[in-house]
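The chain below stands alone and is given in structure tokens; this is the form predicted on its own.
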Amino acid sequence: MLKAYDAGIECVGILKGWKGFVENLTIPLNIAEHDDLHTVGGTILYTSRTNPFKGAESKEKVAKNLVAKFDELGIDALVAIGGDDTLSVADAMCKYSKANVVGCPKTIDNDLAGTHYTFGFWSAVQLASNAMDNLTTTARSHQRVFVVEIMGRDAGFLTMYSGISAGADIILVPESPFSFEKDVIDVLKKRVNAGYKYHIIATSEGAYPNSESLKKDFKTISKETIDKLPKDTYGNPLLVKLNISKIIVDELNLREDLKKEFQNNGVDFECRSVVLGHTMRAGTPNSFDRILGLRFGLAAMKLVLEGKFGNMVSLQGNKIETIPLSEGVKKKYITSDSDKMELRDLLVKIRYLSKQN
């Protein structure tokens, strides 16, 4: 809005995402009322999970109908702010109808291929890291195992970054399906035998066991449990409904061999699950996200002023770049050769080994 006001352009906010775009739900955006908006968490425009293409036989027809809404809404250009679901709709509008649309990456999961970081991600990482730091106090006092569930449907950036930051003892992410026996039970046994009295397990909501482990190690769920999960409007399984942290706790409580290992080391086995959920979206953004959001907004408005539509603003290193929306909306995952994966594995391995020496 700062750049728009400086250029003499009127801004209108579209409420509730694509739902508001379709239903003409708008509010005026007065810079005098929102000049400190970057210091406030959340969104004044609200959100929805509306997918305009749901059930449509022709994406092209829907996209052209959406572009026709520009006249109804009285707008010349649209800055779409969101993740792969939101921006994929914007990309389709550009693909089928040359719409005056610019994309701005905003997803808590940080899973857009077109940018190194989205604004809001680091604030959520800090909140999750702080929560695990606080849980450590209780875990230490009561000699407990805490299983902490962190947002992340199919990308584990939030869990990996906050888990490493907080020094979580086990970190489970969707990108590497885990073996319950090898990655959880064996690690807990080694840790308690090395003298550890408490343990923090960080898991993404979308983390899941590999097929062999699901068949062999799990008593409370099966492949059918996962297959029957409800799906959102974009067709994604609602993995939060699985409640993987509770499942892990339930499975751990069934393991008499693990309880015996704890008792042999003078530790009473007690395990609890904690779902951080939407608490990660709470509070004010940190300084990095405030500045990144402002930089993205400035760059997006420059693209509008220059007529460079069909593009997305992006953070590459420490520079704001421009890339095609079609490239920017692709999904990003933690790769097996990532240094974060290596750090996670070293944190697990070296800790109990060093304690034994």
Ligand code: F6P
Second form
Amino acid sequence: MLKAYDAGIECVGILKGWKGFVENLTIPLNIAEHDDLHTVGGTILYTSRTNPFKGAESKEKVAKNLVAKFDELGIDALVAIGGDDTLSVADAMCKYSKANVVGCPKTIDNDLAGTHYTFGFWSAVQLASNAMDNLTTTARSHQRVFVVEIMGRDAGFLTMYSGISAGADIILVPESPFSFEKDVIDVLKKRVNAGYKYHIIATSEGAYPNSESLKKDFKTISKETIDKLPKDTYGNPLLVKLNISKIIVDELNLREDLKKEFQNNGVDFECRSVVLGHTMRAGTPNSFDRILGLRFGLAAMKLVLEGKFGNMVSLQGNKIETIPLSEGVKKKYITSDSDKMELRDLLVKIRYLSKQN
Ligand code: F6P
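Please give the corresponding structure for the form predicted in complex with ligand F6P, as opposed to the form predicted on its own shown earlier.
Next comes the full complex, and the chain you just saw is listed first.
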């Protein structure tokens, strides 16, 4: 908006994402009232999960209808701001019709292939990390196991970064289906035997056990429920709708062997689950996200002024770059060779190996 104002271009805001675009819901964006928007969390434009291409028989037809909206709304160009859902609509508009659209990546999940970071991500990481720091007070005083559920249905960036940042003792992410016995029970036993009296487990809402572990280790989920679950690309049932932190606590409570191990070490055995949920999309953005949002906005407006449509802005290292929407909107996941995976595993292992009683 700053760059548009400086270039003498009038801005309107489309309310509720693609829903507002289809239903002509707009507001004028007056620079005097909105020149410090980057300091405020959330969006004044509201949001929705409407995808006009969903279930459409002819994508060309939908794209043409959307492009026709430009005249109806009296706009020359559109800057689409959002994650893979929002930007894939922008991409389809450009693919199936000629559309004056550029993309700007924004999601707390950070799961867009085209950019190293999306704005919103680091603020949410900080909130989750602070929440785990805060939970440590009770965990330490009451000698408890806390299972903290963090947003992220299929990408574990939020859990991995906040978990490492807060020094969580076990970190479970959707990218590496876990073994309950090896990755949770064994680690807790080793930790309690090494002298630890409290434990923080950070889990993505979309983290799930591998098929073998699900069949062998999980007593609280019926076979019927498992059969009905959607599967990942390897055929593992996804537990994303089942409240994984509660399931883990229920399963821990059934483990007499684990309880005994705690008792033998004079430690109370009490487990609690905490779902951080929408508290992670709360409050004011941190400085990194404020500045990244402004840099993205400036770069997106330059693309509009240069007529470079069909592209999105992205952060590569510390540089703002341009990449085609078709590439940028692909999903990104934590890869098995990532240094974050290595750090996570080292943190878990080194702690119980090095602790002196
Ligand atoms: O897509 C972002 C995201 O924050 C996910 O991590 C989370 O699962 C989801 O949104 C929650 O969406 P809703 O607000 O619709 O419950």
